[in-house]
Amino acid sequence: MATDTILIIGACGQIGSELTMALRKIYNNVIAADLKEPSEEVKASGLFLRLDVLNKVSLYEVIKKHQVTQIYHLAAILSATGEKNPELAWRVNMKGLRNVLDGCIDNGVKKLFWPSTIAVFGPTTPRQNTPQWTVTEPNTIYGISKQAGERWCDYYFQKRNLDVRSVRYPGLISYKTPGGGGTTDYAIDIYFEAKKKSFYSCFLENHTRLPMMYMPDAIRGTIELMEAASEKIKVRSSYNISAISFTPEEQAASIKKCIPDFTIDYAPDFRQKIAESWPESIDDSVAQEHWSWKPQYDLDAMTKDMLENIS
């Protein structure tokens, strides 16, 4: 396990950082690579590389001058930024994740892991209990481009016999950093917000039920599916998998249990129509049979641990 030399791409987000670091604990050779500047957390503790996923060259490079053996392609436009700008969003999400599948094939890289997303679901989509196996008819250019994603994915297992593996991410809640323009961001934002004055204003209808995950749960998650027996991965698109799921009024009165006097109003903008064409509630049940999955935080365990741990 030690021997392998991991790369992860998009090395600086809101998951790559933590994931990094959590990696670094696990694997002697971890390199993160980023456009962005990374934290002095991630900068101190391994090498970090600048890089653009759209430059196939670069990445090649990377990829044989390190003899990297697992990817972790995390470089994604998201939602709500992506609606600003479909044409980046596209280019950034698709030919980025096909650079690092053909990188992948070319180079002998032994595994990949790629993150789809609940955007892959659209209005037509079942609601509740939203099952592995369902319509997905996405309404952004980025749940387009994770569905679209989730096909090429499962294309190069079955084409190309390379060991991908994916999650449909929830919502992701973490103190560590912030949101990167994404519609469950306001999930985030609130306990800042609540920390600094008490006070915030959601971007969402008080009653917007929405699936989340607290990111300890996301990264020990994402690290298990990765260590699991190759027999025991058999959904090559992306599994389906949760944790909570709760509306931004329910997240207040948890909040309100540490912080009495906090408040709320709502301004719903243009992300409101976005979370409406989402799942309000997961099934993930398939994950849990194959390779064991099962969240540990809920909506107070979580609340408790972020407010203590936001400076």
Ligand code: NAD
The other form holds:
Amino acid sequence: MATDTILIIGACGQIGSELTMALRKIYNNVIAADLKEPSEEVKASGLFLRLDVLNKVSLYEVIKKHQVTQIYHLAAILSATGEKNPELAWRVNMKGLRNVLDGCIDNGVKKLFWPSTIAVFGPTTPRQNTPQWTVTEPNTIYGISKQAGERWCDYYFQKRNLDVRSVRYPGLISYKTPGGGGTTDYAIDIYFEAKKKSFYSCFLENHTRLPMMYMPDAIRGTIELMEAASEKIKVRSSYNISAISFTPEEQAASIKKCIPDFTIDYAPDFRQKIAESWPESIDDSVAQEHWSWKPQYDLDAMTKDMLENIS
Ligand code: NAD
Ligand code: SER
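Now that we've seen the form predicted on its own, could you pull up the form predicted in complex with nicotinamide-adenine-dinucleotide?
So here's everything in the complex, that chain up top.
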């Protein structure tokens, strides 16, 4: 077991709840922190602290008291919720990150993981095979806050020597914890509704192609990035990573292979415009080259595993 003390902020969310369990298999001291109650699994497996990342005094106290050496800062307001409450999204996503960056520098935390997103891209970005370095003119408050966050992370690496690492996650699909208010949440809900009713009413149009990833790939990739030798990590804003791209129609066809009577209809809402501003597929060759990133799950493998695990 490695000796670092790790603090996960936003540990009760879709990613945090699984990342906490994965890190607790590797590290003895993994502190889960969030505003909300943890799952039974997270609570039973180690220390949980109630923490608001906007409260800088409390954050500093936790880091000092537990002699934290690494932070995974996941707390954020996602795209769809952010469009409903831009002020909150800006505050949590920006001020939260600034508090954590300063918290690392002021208290000797050595390493920080902070996730960015495909939402840093916008309508003027090339949508197919979107490169690592390209136009980024996001038009959601979530995307704007994450784009600014990428610049802050790079700044703290360049100017303050903080070992900060990041990936631009695509839409993440999982069964343990519900989606946190993102535009890509349809691709999670569809499996639960398919299991329950053999029917799903989708809030995106049938042809809307988006980059997605199954959670086991995301968790493995995140830990691989954090464990990689420092000299391999040459992008300190955020790396493109990619796995699968599909439309709701293609995902429905994949589900039909397991549930033949499954049907879907389409009732697009405000999230359609957000989805249309994002890439359809992502070029992650830079992450592949620098730290050997490679996904394992394709659409049918993910569908099979999701449907087997949803009770
Ligand atoms: P989530 O909404 O499921 O979880 C976020 C967690 O942060 C929640 O448990 C919430 O209670 C907590 N939180 C919110 N405000 C807080 C505060 N002030 N202090 C402490 N905790 C607070 O989100 P997620 O899907 O797990 O995403 C985690 C990170 O990954 C976010 O930064 C998100 O932008 C990024 N990301 C997620 C996806 C995805 O598809 N899930 C894709 C791209 C990027
Ligand atoms: N899955 C996220 C969202 O839809 C993308 O960052 O908001």
